[in-house]
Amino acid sequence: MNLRIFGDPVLFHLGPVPVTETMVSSTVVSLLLITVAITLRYIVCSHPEHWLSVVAFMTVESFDNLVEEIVGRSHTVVSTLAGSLFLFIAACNIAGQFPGVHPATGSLATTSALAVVVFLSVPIAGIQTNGVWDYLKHYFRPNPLLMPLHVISELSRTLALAVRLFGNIMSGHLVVGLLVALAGFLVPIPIMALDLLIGLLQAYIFTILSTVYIGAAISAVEE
């Protein structure tokens, strides 16, 4: 019997721990991103005039500017989180374009984990910026009776982040897979290009929404 977790087939076991297809693909993507980051860091430090250094500077600056526009101030930790989310999701979506590779973001387990990271980052950022009491007070504004609605709102938007990303990536991957199976490899190329564009757009949307939620927590006292 083929064992599945969150719909993902289990490839093998590391002791008692089952390893799924999504775990393997997400780990490979993470290792590739870390390798690229280390390589770019070396190039920036040793050859700052190299065109790859320019690309690295522009990438970091774009995330810094994005966070500053949304949050209203520069915030290195939030910029790092936003950049990590975008690059990981985008890389997973790009990897899904290769034959036989199931995108990690096409699994509800991965998108749920990403949404949980954002969910936990919101109160952490709010408490670090405003303090525990000042941050918690915003749940009781403008009326203490609305506190349950604030909590439900944060839980529902976390669920929406996970389901939105999972639905868009999974549906696009299935459509491309069906077209390849029915029409061959060359015919669905325009659809694959569109699917890739949608994947990058979904990575951007996830990053924007995550930054907005964290920015709202940071600015909770000012509101």
The other form holds:
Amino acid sequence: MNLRIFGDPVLFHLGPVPVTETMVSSTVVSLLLITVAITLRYIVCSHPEHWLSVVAFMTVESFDNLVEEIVGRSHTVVSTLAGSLFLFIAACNIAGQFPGVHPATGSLATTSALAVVVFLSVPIAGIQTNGVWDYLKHYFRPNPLLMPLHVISELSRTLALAVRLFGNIMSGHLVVGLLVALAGFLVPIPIMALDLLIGLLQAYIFTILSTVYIGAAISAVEE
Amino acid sequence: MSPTVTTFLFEAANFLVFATVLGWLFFKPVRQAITNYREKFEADNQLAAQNLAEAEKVRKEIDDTHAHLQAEMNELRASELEVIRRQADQILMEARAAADREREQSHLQASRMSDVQQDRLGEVSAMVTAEMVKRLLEQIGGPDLQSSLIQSACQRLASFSQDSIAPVKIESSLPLSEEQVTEIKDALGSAATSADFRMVDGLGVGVRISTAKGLIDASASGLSQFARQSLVKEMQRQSNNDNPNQSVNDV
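Show the form predicted together with its partner chain, please, the one above being the form predicted on its own.
What follows is the whole complex; the chain from before opens it.
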């Protein structure tokens, strides 16, 4: 078994663009999720009383309620972003449990990309809600001297988001791989279950933190 | 291009596309469905509230109607009860009247029966009396009684006018002596010429003289018949003098 921490094997090239294993994995997961979403949409529109419709209702409602609790008001864009983050990360982590599948969240490039998306979403949401100047003003509060600390804080939490997710998923995957290599197929099952739980938990943490950051930017002027 | 940078950029773009597609294909229609569901739920709630209000209104109307009907029914029941009571009284009165009539008829019938019994008793008593008088006269019968009866008949004949009593028929069961015939002819006067003397059975002592003016029965049979008639008359007179409204028990 080929264990790796950093680095992503290139499967093939599309012209000058190298296609890595992570790209393929995340693409497959995305397509699967979109397929499931389309199916659920069809069921919701055609059979609202079906239990899968109820599952879809509960999923969307839970994300809407989560955002409403954190931000303080209903925000469909933030809710959609939070839901997408959770579903994508959770699906990637679950996909990592299948043999031979490299979880996309086990790559620092993927977690960094997601963290950067969140990092960029924060000022966009803040500016969209409060305006450019009102949003930028909160960097100078309570004292203009603290502005660098605000910037560092935002950068560090972005880095923390990326590294936390990457570290947890990569370590779990690595432990399971080591156990499989050393003890066989059945021994790592408890660790795999723990890894699955950790993966879902990390997806939830990533989503919650992202929502909190975006919610803080939205309500920055009010504070 | 570095695979890491390529992966980073691809993942960022992939997630943005994924989030956009998911938002467009999943979150938006599901939210719309939830909104529609809530609106339908609210509409159903309002409709249910309206239906409930209408049902309450209908129930109240039904209760009012029920109470009204109950009152009407009670009134009808009372009136019907009154009519029935009146009918019962009427029937009772008719029954009492019928019973009274029956009782009066029974009294009348009993009285009639009593009268009939009394008449029969009187008749029987009279018959017995007449028979006893006849037997008594026959037992004490003799020439003196024969003469006395003939003498009595002659005295009776003397009270009639002599010219209008013919024809005369003299009947006797015992043979008449010459003196007795003569005495009768003397009493007949001019009608003696057409007098017809006959012997008949059943008269006992005495004679029976039939005239155009009437019958003079001075025989034992006639006396007993007279006694019988007198007794019957007396009993009828006594009966007529009694209280006609006497009770059956008294009768």
